[in-house]
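This document opens with one chain alone, in structure tokens, the form predicted on its own.
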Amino acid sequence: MIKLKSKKEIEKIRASGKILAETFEIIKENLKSGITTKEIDNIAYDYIIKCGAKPAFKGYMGYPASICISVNDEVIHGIPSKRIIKEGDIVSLDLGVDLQGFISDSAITIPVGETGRDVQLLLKTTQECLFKGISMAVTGNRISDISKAIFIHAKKYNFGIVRDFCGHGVGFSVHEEPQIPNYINNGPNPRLKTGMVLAIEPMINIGGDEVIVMDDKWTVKTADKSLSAHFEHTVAVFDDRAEILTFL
């Protein structure tokens, strides 16, 4: 079941999105070689709750952690530790924020250093894909606009579409209907309602589309070990329009 929401509650959702885009800067400042992941996560635990909310992943479904840390070839979900950041590496950090039961989710991946240019291709295109299916995201549109949006642009570049997860809605909880694919495919596909909120969030692979989830049964790498990018805004969905609410 899809949970509309009201303009009251959006300003909500947005506020929870303010501290996690606000905790993003902050983990900017402080992403460097030689930090280790554990310590990311203090930061940004640290930084919510002092803004009197809470990590919304630290605890769901046994989730160790307040913010999930996929360094490489990791796709989605690592758990931080004590692995030191090194030159070179992609850094991809996935947050949600609970303020007060209103829930924002995002997602951005950070390079750190130098990177090559096939690195630097598969950021940017990933987060054109975001953005892509982000325009898409208006009342009477259906959500395979959303993913074809996504798929096609990832494709002009022959990049591989993570096919085992997907966006979804939010703001009540952290997971919520409907599921969001990033490709085209003929699952449920609702029309946009003013008053959905969805979370987009492209996962785009340098090779191919194959995933595997490691033994600590959370951390999802590519099948071919090869780079990954993620990134994700919560939006709420207008008659005209998009709104991001994860955004400074």
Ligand code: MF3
Given for the second form:
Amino acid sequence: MIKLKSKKEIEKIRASGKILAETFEIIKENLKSGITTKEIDNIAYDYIIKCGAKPAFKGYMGYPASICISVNDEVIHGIPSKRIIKEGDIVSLDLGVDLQGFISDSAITIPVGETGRDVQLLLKTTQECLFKGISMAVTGNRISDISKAIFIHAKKYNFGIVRDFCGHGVGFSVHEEPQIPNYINNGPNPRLKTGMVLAIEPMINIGGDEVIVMDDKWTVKTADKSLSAHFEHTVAVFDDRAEILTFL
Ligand code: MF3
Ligand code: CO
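Would you mind giving the form predicted together with the ligand, to go alongside the form predicted on its own above?
And the full complex, kicking off with our chain again.
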């Protein structure tokens, strides 16, 4: 069942998403070579608590931290640790905020220092995939319109598209129906309705589509060790537009 959200509820999710976007801004100021991923986790936790909210991922399915931090060939769900960020790394941050039961979800990938042209193309294209997907999130379209827009854009550059993880409904819990694949498929394909709140999240690799889960049962890496990028926004579906709720 897809749970529709009222205007009022969407405003609460937007308030949650604003705290999330602010948290990313603070992390960006601190994301330099030498910082550990655990230190980034602490920054996220402290700011979210200061705002009177909770980190939505902490404890979700047993996840042990506030934020997922996935570096280079790590795709998603990297657990903060003593790992030190170094010059040339690309760092994916994926964060959920719970403000009085209203959940927002967003991700960004940030280059630290100088990176190559290929890396810049990966980051730019993944972000473009997200915005092309978002532009399709209007009433009357179908989930597949979002999937198709993301897939076609990533394929222009022959990038790999992660299939084992998808976007999803969000707002009252971290993961709700419907699933939003980033590729063209024959699965369930509901029509979009006003009041749906969706987390759209392309995960794109320089190499192939294949990913593997590490022994920690969380960290997902590309099978071919190629670099991976992840951008995500929580958006609300309206008659004539999609509104991004995870903005400043
Ligand atoms: N960030 C993931 C998503 O976007 C969910 C994180 S799972 C958690 O769907 F366990 F880390 F919370
Ligand atoms: Co998500």
